[in-house]
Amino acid sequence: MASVAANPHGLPRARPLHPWPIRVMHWTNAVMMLVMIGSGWGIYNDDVIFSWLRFPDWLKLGHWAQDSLLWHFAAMWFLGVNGLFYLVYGVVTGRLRRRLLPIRLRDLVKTINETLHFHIDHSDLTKYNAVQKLLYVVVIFAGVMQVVSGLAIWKRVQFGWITELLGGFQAARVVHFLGMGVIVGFLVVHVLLAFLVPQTIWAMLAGGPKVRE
């Protein structure tokens, strides 16, 4: 009876746009991604894929390959478990469906056209535009592929079938490297947009406006 009296119209209770579990997982993902990328560049430099590409020492995490590997494996567990919790939470609560779907072609074209003309409207923090939705879907897919290709590289005996499915060890390394490039590109765009619309940063820190889901 108390809940009915407190909410006589039967409306869902208003909650922060970004509940505290989302905020914790978001910032954990951000830190662990940076550790994974920096240490990954250190590992890459020890056995380069492209002869013309080496990363400067100031971008690497770890003084040598073994040191970078330790950082990479440590962050891998945090990021993997945290990322799994994020996906489960998003599916169970319906957050991923509400925030990322649907993605319509006409909305993509409209948003791209507005962005090219520097008409970036983000006054409503409760909704992602079509480009944001697509970027999040792509980075989630890239994250899954990083796990798959990472297993193919790390445990190529135990997960030899994955290694073969990706075209062999060296091909798996290329897939892993390209996936890293997708994630780095996403982070650059994500951070740039966050600084262009600083209220999104505060929303991810404090929770943002109240919404009824």
The other form holds:
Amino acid sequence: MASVAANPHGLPRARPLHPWPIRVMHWTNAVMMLVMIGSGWGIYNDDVIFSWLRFPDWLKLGHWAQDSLLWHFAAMWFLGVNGLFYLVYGVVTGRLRRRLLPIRLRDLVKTINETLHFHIDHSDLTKYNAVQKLLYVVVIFAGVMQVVSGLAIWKRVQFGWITELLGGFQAARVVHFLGMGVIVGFLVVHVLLAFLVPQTIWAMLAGGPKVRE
Amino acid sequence: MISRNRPATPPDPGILDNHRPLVDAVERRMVLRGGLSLGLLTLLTGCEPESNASVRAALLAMSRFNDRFQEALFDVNKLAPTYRPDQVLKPPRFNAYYDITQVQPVDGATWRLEVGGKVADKTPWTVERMAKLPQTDMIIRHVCVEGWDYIGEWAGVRLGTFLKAIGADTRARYIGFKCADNYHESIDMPTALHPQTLLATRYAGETIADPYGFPLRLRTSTKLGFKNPKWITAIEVTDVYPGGYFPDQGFNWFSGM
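I would like to compare: after the form predicted on its own, may I see the structure of the form predicted together with its partner chain?
And the full complex, kicking off with our chain again.
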């Protein structure tokens, strides 16, 4: 076989930690996610779910509600298609399984313990610790739930069964809001940690260290 | 090996000293950090990039794409959920582009419904003549684009039945509505023919009250609230896109549910 002949050591070819499709999808996701969050806050403000919560004007995307809606319903296609590509790519190449699984309770406790004692190890970017893995799985799940709850709100007749499953139209709005909360929470931690370990940002731009797997 | 780009005689290092403060000021990290902050700021600080003409054109093009997507998704046989009479809100919630105190009631005695466009019979309709058409009742949820909703009981003639009565060409693309309060709206033909699309004249068993669209309003179970014009005075069957009061301002035209 050609590949074996070209690689006499029988090792898989060395690839960057983040191959170019991952980098393109990551930054597409980053921009579109910010558009979705900012415009979502504009839409939310038009009829608030919690009377005590109204997002300040300087945080929302879109001057009027219709502008926020235009942003939201344009960006959703790019975010959704990008997310679908990411999941298909992750499953087909085995990346999702390799990077994010398994998550063991024992490892979670260990990582939390290390973090609390400031002993967290950043020397190897190619290995995700258990907390990292869990956060990535949670945010991917939250992203999928945003698509589901978004459909339940947008298409409560054509996809009425989803709306019913979530407990009705207003319940779907609350689920969509909570999903946003999970993603924004992730975003804050994710960006904060990325700036604390800046080589991770460089890796997501240039590809990072080479890995054989 | 010496680079071919290197000058034959090296520059005097003294020129660096002359510009030392300037060189110090240009710290790469600062530029990088500043650039990142600026990028994040433009995304986050309540900006209105949609006021840029080409950005707005792209957003509106996406909205047209969403119209087509929703038209393809629309199933004329799929019914919206219906509810029990004890869930009906009385009176219904008022909504218009102005306050309820500014409603100008329509006189039912002099009211006429004009019909035009691709129809066989353009005779105007009176309240009495409308009442003679077969009546349908439905208890459906009104969902506003803002996010609030309520359950209402509406009765009147199915728009599909009415279109048949006036000999409308149902191959036409749009039904346009004009209203006494200068509101206007339009819907697609498949939605017009949906069994839960009514020209409503009654709410919760009584004639619709003035603030809610007396004597005639549209109620469709498959579209957002603003797609349901009140105080209708004219209906046109047409292939020319009629737009709508809110869609003309950037709200999605199809706005199906």
